[in-house]
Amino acid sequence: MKTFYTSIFITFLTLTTFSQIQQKIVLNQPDTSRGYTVMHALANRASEKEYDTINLSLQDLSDLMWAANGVNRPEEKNRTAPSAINGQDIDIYAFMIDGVYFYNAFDHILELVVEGDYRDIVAGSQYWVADAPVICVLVSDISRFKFGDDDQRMLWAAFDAGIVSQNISVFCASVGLATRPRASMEIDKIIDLLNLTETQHPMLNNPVGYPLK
């Protein structure tokens, strides 16, 4: 009996931390003393098409995240990638196998938005790109620019996307990793599946994985 109920609480209890993993992935600390030189990882940035299906190591998804958009300098809230006007407009959501997650950079975790696989609608008919096991959308809220009109923010947004676009391409050149900037998705049910409002626009897509052997 004894026995029985000392089962029952570890399943208990791994079910209760496989939620929790779930819920939020806390990331590691990102490494700064990995990976080439800038001009190395320039010399090797390439546009991949195709991706190992395997996860990617949580040292690697959070320098990813880190290297994208984190925060490098904590006490003035700046970040690894730098916006017009510091507006700080991107954000990126995590499209993964068990969900889709928001990376809270200022945290630097990852909170789920909203559970289940959609990397299809973000491949589009470039269904192969749904193999990559990570896929960072790029999501502008306009609504931070404090003057512009609509058309001013988009070019701001576009510009701000690209660049932490490159940080992407650069980082995963310098670490092993393979990506490609990517305009392609299915934007509509983007914004239905993650509930945008009128002044967020999805605008790039970097599918992350292992290169393909």
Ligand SMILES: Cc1cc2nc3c(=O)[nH]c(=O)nc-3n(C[C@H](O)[C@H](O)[C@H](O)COP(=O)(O)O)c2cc1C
Given for the second form:
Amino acid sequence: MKTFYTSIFITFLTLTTFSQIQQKIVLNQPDTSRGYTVMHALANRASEKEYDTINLSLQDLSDLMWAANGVNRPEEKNRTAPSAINGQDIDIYAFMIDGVYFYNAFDHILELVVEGDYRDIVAGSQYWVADAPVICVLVSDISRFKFGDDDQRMLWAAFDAGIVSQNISVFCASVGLATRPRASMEIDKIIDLLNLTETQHPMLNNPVGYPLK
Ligand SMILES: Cc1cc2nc3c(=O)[nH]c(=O)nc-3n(C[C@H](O)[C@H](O)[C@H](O)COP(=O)(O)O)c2cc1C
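For comparison with the form predicted on its own, provide the form predicted together with this ligand.
Time for the whole complex; same chain goes first.
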């Protein structure tokens, strides 16, 4: 009888835990009227080291994703970040406390890829980075470039990742969020965790959070 009650309790605990993880986060429409002007944001832009641990509001998370690489011209299927030969090779994986989410830009939603907190493998030796509630890992899929050899494609991937990263930095500077472009991360662990193919390359990451006062 004791075993029976124990297994009921464990099942209940498991179900409760699973139900707390959102499989899909439906993002708000971007608020394109907010923030400082571009010139003011550029005057503010700086790479920050410290982040408050509190979660971003849904609007901040939504606007962050859209500003980084959202769809700004749906009729032409084009994005807030340009890309070489319009390859649209950069995907954003949002590493958050509950799990890693894929930003589906065309549906403007975050889709759960892996449950669990894996921010530490993006932080690497800069362990304090894992305080940030969201770390955007920018992954290029170089197979989306219609031509070019691997060297050419990797160069385009680097350019494109840099532009998405800068979109994040300017957005953050415009709305008072803290971020920092980073090349450091445990790339092999990220590839394993996300089950990336050989044409998908983690290029850069940007931790994002509210600034520590
Ligand atoms: C491509 C690139 C990679 C970077 N990688 C890291 C990194 O791995 N870790 C880190 O702390 N900062 C990293 N940075 C941030 C730079 O250290 C920072 O931009 C530089 O010190 C200038 O400071 P500022 O951005 O405040 O002007 C990187 C910046 C760029 C552009």
